[in-house]
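Just one chain is shown here, as structure tokens, and it is the form predicted on its own.
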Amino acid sequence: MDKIKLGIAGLGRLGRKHAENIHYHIPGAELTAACSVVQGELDSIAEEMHPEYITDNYSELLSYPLDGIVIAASSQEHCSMICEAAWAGKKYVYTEKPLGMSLKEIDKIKESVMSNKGMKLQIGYNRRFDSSIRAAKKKTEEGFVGKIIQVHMINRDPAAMADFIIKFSPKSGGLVMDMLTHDYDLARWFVGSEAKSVYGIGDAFVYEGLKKAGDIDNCSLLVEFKNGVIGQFETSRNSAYGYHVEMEIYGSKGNIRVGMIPLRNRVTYMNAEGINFDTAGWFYEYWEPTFLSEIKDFIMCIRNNQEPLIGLEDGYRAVEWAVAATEAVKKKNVVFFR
């Protein structure tokens, strides 16, 4: 069976990990081409993984004979890169989230993708590939919690990443766009409904640098879904103890919780001072298996010409929600969806 030839655009923090997964961990795929505007990143990939084509020009990457494109560049570049891939006739494209940074951008992306008949666009909401979350989804579908009443999502980045977060903020779209679209994607997947309204409050409680950038480091959102389910979303950039993600699905017959203690591993340390566990240090460490799984899924979509688990509509709805939620936090009021 021939290997699926992939090209990757963007070799930063997450893009580098995607490249490693393709090159080292997926026998059915080949890292054929790589693109970055940072020469050091290209040099490193060329020396270690030896892709047959290296370029700092995205248009040239799209012209190279490839089966699929992986977009892992900065969020603010996603719109132009997705649209250019669609205009170039590329049929299989994976992009990191968010799909775009505004309603105007996601409308433009939707139009471009739809004009390229048969194009499959996969969005990088990796948490749907987590084995624990998938087990919870299956139990929910089997009726374990009965009628879903509330979903509660917790999402906290470690304080140890403060310097990176402050530098990254201007390119991220802000706290809600960068972090909470993961939570919204999972919530709408579980409850099977779009949001009707959102109310939010938040501020820069800890990082003065984020306040200067017009961003915040903590917020809480209350969401009403069209089917009546209540959503509570809490997020923070300054978790002193490490990375922490948690979710709860509460219903008429019971509840399901996932990720109650953000453990790094299964080791327990016990002595006269007490019982302790190490917590996960950053998001990739916690979710590592899911990043490999989503790229494997993308390759199966190419090989079998099948629809991705998370597609254009999912990415569109997540950004649509994030724009409204960001407005709700800024104005401290209820925003209704169009």
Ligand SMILES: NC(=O)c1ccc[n+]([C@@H]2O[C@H](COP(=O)([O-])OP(=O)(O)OC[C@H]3O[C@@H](n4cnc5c(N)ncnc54)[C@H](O)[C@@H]3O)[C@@H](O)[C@H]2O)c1
Given for the second form:
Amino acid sequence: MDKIKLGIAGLGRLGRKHAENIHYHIPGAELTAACSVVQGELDSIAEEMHPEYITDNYSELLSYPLDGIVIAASSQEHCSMICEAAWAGKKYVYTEKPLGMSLKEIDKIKESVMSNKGMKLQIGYNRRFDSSIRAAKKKTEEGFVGKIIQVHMINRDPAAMADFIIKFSPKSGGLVMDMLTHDYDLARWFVGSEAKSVYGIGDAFVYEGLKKAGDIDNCSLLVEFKNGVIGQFETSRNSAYGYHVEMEIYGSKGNIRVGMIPLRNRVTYMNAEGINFDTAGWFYEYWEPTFLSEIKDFIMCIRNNQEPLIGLEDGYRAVEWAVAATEAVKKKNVVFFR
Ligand SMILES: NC(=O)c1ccc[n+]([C@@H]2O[C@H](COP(=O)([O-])OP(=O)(O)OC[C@H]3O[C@@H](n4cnc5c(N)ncnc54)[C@H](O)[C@@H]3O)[C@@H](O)[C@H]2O)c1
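Next up, the form predicted together with this ligand. The previous block was the form predicted on its own.
Next comes the full complex, and the chain you just saw is listed first.
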């Protein structure tokens, strides 16, 4: 079987990991081409993985013969990159979340993708590939919790990453867009409904640097879904104890929780002072298998010309929600959806 030829745009924190996954861990695929505006990243990939083609120009990447494009560039680049791929007639594109940064951008993306008949666009909400979350989803579908009443989502980045986050924030779209779109995507997947309204409170409690960039470091949101389910979303950039992502599906017959204790591994330390565990440190180590799974799934979509698990509509809804939720936090107001 011929290898699926992939080209990647963006070789930073996450793009580099995607490149490694394709090159080292997916025998049915090949990292054929790579694009970045950072020369050092291109040099390092060329030296280590020897792609056939490297460029600092995304249009040139699109002109190279490839089966699929992986977009892992900064979030502000997603709209122009997806649209250009659609206009160039590309059929298989994976993009990191979020789909775009504004309603205008996601509308433009939708129009471009729809105009390229048959185009499959996969969105990088990697948590849907997590085995624990999938087990919880299956149990929920089997009726374990009965009628879903509430979903609670917790998403906390470690304080240890403060300096990085303050630097990253201006390119990220802000706390809600960058972090909570993951939680919203998962919640709507479990609840099977869209948001009807959102209310939120948040501020820059700890990082003055974020305040200067117009961003915040903590917030809580209350969401009413169209089917009546209540959603509570809490996020923080300064978790003192490490990386913590948790969800709870609470229903008429019981509840399911995923990630209650944010463990790094299965090691337990016991001595005269007590019992201890290591906390998860950062997003990549916590979700590592999901990043490989989502790219394997993208390759399956290319091989079988099938729809991705997370497509245009999912990406669109998550951004539409994040724009409203960001406004709700800014104005301390309830925002209603159309
Ligand atoms: N799924 C997740 O959990 C998760 C986690 C982290 C980041 N992300 C997403 O991944 C994306 C990248 O984030 P990151 O932290 O790796 O960013 P980064 O700043 O480390 O890297 C950005 C990359 O984009 C490239 N780039 C920027 N403009 C470009 C252009 N015009 N042409 C080609 N390349 C260009 C840069 O060269 C760089 O390689 C973001 O959209 C972010 O939201 C997702």
